[in-house]
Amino acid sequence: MSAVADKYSDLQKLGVEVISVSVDSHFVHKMWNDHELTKMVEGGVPFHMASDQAGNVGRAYGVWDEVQGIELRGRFIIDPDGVIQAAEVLTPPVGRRLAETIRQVQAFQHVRATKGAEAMPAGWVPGGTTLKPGPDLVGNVWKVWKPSMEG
């Protein structure tokens, strides 16, 4: 949460909106923000923290743990048409790397801007090598891209 809050302005510049969802009540969210997150990020969390106490959102996104009555930590990139383009679910001991989320958003935006005429290989960064999907690329990716080309 704090990492996302810290880079929220960068996400906003990309046209991204962030909504945090958990089974905690809005009272717990407020206490967590006021007593911990504000100590990690100036001003605390600038985006909406939604309460899903019944687990309905968690069930819809496949992150609800029925036995424990909790939602697993997930990150979903949803395009402007409401289609989930990427999903990542991790257990609590391991956090996500926000730079990778930002890179993926940029990649999906590039694919959308080119109407699918370009694809991003593994490790692609803005300005990096893109691939032009089509029959000519089949069996020839090695001629235009190698894993060592990107970060």
Second form
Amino acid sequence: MSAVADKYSDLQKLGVEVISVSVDSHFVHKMWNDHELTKMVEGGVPFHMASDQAGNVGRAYGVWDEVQGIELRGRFIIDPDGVIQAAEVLTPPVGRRLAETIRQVQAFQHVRATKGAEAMPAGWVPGGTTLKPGPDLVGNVWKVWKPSMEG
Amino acid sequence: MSEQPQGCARITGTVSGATPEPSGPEERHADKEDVMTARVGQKAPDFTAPAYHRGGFTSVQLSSYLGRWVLLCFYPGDFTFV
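Please give the corresponding structure for the form predicted together with its partner chain, as opposed to the form predicted alone shown earlier.
Below, the chain from earlier opens the complete complex, with every other chain and molecule after it.
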């Protein structure tokens, strides 16, 4: 979570709020923040660290692991209408790459800003070519985009 | 997101609109898949949960962020290594 905390100001600039969730109590969250995360990130964790000891929230998001009694590394991008636009779930030993999350947020924000008129091809990064789906684009994607253009 | 009184009860996250779980183990259902399951393109299940935030204990509700983008991150546990 320190990786997310570290990039919190970048996320805030994009208008993104963060909530982290685990099965630890909020008391343990405080101890983890005070004793370890503050040593990794100046000022500690700036967002809400939520506690889901019974796994109710994790079950609703499909990340509850009943064998281990923990929540898997699930990451959800939720838009201003409360709709989930992206989800990624990893097993515990591998961490997320926040830069990819930020890229996806930027892509979904671009789609939203164009009211769905533009779509983001594979590998799109801000400033990259977008696609404008419509009758003229059918069969003609090759004219405006190819895999070598991936950012 | 009000400051919460801190008792000794084991408070936990709750999905909005979900019926409280029966207390007796014999009454528990083995599978609770009837609880709303998240899917991309669908509404995010709303929830309320106790939280630690900038030195204080509070409560956080997902739907209070309607109108803003939210990054919701689950992780296996505090003091784990990744």
